[in-house]
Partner chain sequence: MKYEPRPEVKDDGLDESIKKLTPEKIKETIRFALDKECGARLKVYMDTCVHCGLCATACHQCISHDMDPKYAPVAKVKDTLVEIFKKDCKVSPEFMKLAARIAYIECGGCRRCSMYCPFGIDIAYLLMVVRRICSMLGVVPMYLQDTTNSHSVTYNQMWVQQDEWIDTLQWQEEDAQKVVKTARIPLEKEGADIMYSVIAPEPKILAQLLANAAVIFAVAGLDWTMPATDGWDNSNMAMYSGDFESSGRLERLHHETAMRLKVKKIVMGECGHAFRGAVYDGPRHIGQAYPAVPVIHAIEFYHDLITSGKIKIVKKFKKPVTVQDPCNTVRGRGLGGKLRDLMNWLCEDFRDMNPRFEHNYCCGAGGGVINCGPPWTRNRVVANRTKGDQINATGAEVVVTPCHNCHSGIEDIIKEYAPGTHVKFISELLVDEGCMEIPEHLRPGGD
Amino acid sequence: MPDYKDWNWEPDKKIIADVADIGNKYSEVHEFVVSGDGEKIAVPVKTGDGEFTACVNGELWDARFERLWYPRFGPDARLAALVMSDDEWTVGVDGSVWDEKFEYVWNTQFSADGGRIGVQTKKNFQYSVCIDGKPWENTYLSIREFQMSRDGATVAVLAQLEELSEADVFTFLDGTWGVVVDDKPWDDKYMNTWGVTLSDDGRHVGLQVRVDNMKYGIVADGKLWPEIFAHVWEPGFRPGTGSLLAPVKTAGGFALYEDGSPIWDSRFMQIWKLVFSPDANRVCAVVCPEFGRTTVAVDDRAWDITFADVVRDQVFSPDSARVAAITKDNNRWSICVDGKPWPVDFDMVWKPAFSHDGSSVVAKGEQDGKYFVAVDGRVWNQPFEMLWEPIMSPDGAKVLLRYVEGGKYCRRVMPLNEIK
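Structure for the chain I just gave, only that chain, in the form predicted alone, please.
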């Protein structure tokens, strides 16, 4: 995560770039992205016949490419984009291009401070990883679920380690997929692997595996949990520890296990999407207490209210006391906090954020093609042409808004009470 304390939190409105002018100046303008601190806005633009580059705050990168795609700002506000020249792909970072070239690159990942950047790669029909322009020595038949530790020192992927001929059932049953950590494959192989996850310090690796036709398990640091299950979902490490939690299907329904043993007494039709509190003492998940109804369970206690369509993107307050989540019911999106739904709904809503003291929740919503900021269930009556998720200040008294209004991209810090 970026260090919010270093950002400019003085109440102010600043016009960063004229996006309407950018749209008029170039024949192709793709999706805009903004940096976390709101100081930069970038977009791929077509500057000539078969020529693209990145436009940042209205200024073009010097380099030109046949294609420029998937621009993303890292936590340190550097812009990384996938670029192609002479039919070869690589990564451009703030206009500088990595030396290594590939058939394709994708899935850009950043370390927590933005200091390291990695992508998945394909070259000569082999797959691998490249970190800061340096590719792994080994290549693999296929890779997926590229994960980087917070400090960027550890990288894990799921990889196909054994070649599988057509109709070779026996090799498939023996296992062809495994885990590769920092370019070193684990010894064990499985029929299938999913949900690779790393602990915060990168010292521990966990994943879900298929060990037989209808049997699944959880692997932590190369060791399979003793109990095998009818199904499992993506595990997660409790922050600051090497303790691994996972939803697993038992005879009584889905349960939550930690290091191979149940920690919740309740059983549900489904459990997904584990989220841990900042103090690491609490955990919440999306659960189905009955068929067709979904809600949030916090420390084995499900909210009384349930939803017909979707529950997702749960978030704890900084003090670990409260939980908010996105909900969808009867095709309308909203926010629910501690089991109490907001009285307003939207065509779409984005991940909520708590104030530092946990007293307020802010979220971005869309209604009839316009974007709005909502706080504690009240919608600020200022519509925007574009809007990115609001960010709370470290002291919880202010909110950072990044938006387009009147064709201008603006960065504005304002007291939260003014919106409320």
Contents of the next structure:
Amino acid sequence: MPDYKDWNWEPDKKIIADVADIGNKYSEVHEFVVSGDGEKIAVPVKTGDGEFTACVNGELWDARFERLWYPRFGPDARLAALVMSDDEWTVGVDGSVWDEKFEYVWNTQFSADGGRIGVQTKKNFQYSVCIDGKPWENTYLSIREFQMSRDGATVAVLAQLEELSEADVFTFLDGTWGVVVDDKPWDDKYMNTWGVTLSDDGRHVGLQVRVDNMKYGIVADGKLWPEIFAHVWEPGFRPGTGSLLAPVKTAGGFALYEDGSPIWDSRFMQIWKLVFSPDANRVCAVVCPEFGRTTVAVDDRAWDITFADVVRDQVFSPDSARVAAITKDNNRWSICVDGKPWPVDFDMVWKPAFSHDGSSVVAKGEQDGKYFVAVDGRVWNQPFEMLWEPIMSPDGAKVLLRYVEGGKYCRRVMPLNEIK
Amino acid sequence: MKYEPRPEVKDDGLDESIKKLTPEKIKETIRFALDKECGARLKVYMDTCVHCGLCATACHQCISHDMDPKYAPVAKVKDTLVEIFKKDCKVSPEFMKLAARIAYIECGGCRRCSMYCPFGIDIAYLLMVVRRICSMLGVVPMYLQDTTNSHSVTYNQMWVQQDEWIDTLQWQEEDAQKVVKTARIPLEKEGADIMYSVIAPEPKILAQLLANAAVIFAVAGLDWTMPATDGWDNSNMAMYSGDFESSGRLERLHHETAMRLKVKKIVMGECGHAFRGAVYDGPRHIGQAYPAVPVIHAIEFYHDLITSGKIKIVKKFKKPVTVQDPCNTVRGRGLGGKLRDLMNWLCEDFRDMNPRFEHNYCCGAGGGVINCGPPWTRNRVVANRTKGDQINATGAEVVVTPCHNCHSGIEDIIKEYAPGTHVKFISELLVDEGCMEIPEHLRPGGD
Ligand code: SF4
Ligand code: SF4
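Next up, can you give the form predicted together with the partner chain of this protein, since the form predicted alone came first?
Every chain and every other molecule in the complex is listed next, the one we just looked at coming first.
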């Protein structure tokens, strides 16, 4: 398992690739992606008429394709891209291509260690998934969501399990969609299925369902919670457990339930986007205390401050004590930590990250077309042409920056206290 | 004034669905909707109406039926909600079938009548309450329900599979490159300025509009993206069928997708109801007063591109042209002036409709009416002779319709009342008719 502790955390600046040169060399250069450890930068490039490949740190993959898109680095820094040759699609991983070919592939997913790579597939107008080049045996009428457990051993999808002819609203009411886990469909079918989620170990499966026109429920391991609700949102498993939590709409408003029973006393106009603390004891969510206002609630307590536009991407500190989130008010993006807003705002801001000891929060912001690093509400006066989200070192004293400056892609580790 | 019985129309979504209803179920559902979901607004409107009938002359359906009183807006409320109140919600399944027909077919929620009511009563809202009740009871025209079902499963209105969406964008990118060699449809480009969103008929049946968009973005030199995930369809028929849960779910994903891609705004293609869904009705279904991400309609977008010089108009379209004011962008959001600017910039012989701007009549297709499908096409065309008369009076050969519902609805209307006339989107004038400059160096083979 790749551990970010093993990355090179020595304070240093390294030029990895000449991005400007890549831009000049090829007639088409698409969007750049970088690996988590910052050691690689990749981009699809056009190498000839109808001929594309991946360019990684300035080097081309040997193979050429009619199309190559959606390059994504896995957690182990292997690059997977969707590639087409002779009208057939498959996945290329670090330049090698899966033997199995399809009419279409998309939605690449990685296990937590990057060891397993999966995609959704289409062949003969039937849908399925393929993991590490091995397709499932069964195919389905349609597949819309696809989840891999952290260890990659379990795969769950939402699939259409019954034929539905045009405008057949009655069969639809009877239920045509269900869950497929490791290529085995569950017996039950529902009007709608959404938000399938797996426990960390892949042993438990949860999802939202619509059981009737106006009735919504939560299903855990194939069993519907006894209570039916006016609406529900994405459930999530408490880390390391098989306990399922979900926001559900009750007569008094949205409530947070765990395994079918309420765990928060408060009721809100809206609750969604559950995030668990690393120690699994705490949970926070985005809530609307009143119409048109939104904020974060942590363990049943909403922050006093509320926002008009958006709150999202909450994150707990590694010690589970603090919470930071992205906010937007009056179309200005910022960060709020434990209910205290940063004094700066941006045209755009990215998901914040805590230092290991929880004392500092770092985030990437964009202003007037340039990118900046901000720490604890202070913006470092160093603009970048391109910048990926900063990553804190395991000891919390340093930060890994991945950026393009002067046409060069650089990886730089620097002490946090130098960002001023 | 004329009175004719309603023509028989078979629609299983109404005929079959009511067979499952009991008076008790109906009463319980209506009570819930009225008591738990409708507040003072409903009561004030119901108490304020003085039954003066001034709204009758505002409704294209009433005018097109020679002022048949049952099509008067006030009559539509009287035959549905007033009756429900009078009977203390004890109404029959047959009553619900008629109520559904009135609310879904005989009113498109265009809101023209509220402008002619001395009290500004929002009759479209009242009939939307009826739709909500019908949706809760499962009594919805079959094709509209199917569209809503598609939204609930796929987050788009035409059951477009995820791969079909991406694949279509990829081949439309190739088509766009035949016009502008640098044209791209950048998929999943995190941090682009703009997410461009469209409605499902574009990838399904009007894919060239996607290529047109790619050409416009390329010439204007904008930083844009489209998602390769669900959340690309900005349309929302659930908002019109009365399934507000699905409506909220759609709008949430549309805006969530834009936020995931870190764009600063959403530019949407030429569709009116989608604008209403994304900007002012949809957010309310999830407890938000505003859209999470600012949304710019194509009319504003093109206007801005031309005034800022990002695209240049080098040729005017020669044929006589008129324009339909989509209710949800013009009456709903005041974009009529910008629309007129575009017409004058792009057309040599622009002939405005009468009445126009926010007073223009609805196309008769919006509000989910066209989505009620083939059983109701004839009905819809008959109910909007007014639009045919308006178009004919202009003498135009082309009707510009910056909205998908207007486009399809007016296509049906001109077939019946103004043969030889054609409909066009603005992007077709810009790209296909060559009104917009494609600089030489951007053309295939150009330097
Ligand atoms: S169709 Fe328009 S004018 Fe007619 S009743 Fe409905 S909202 Fe009013
Ligand atoms: S114009 Fe207004 S007050 Fe008069 S009947 Fe119509 S809704 Fe009622």
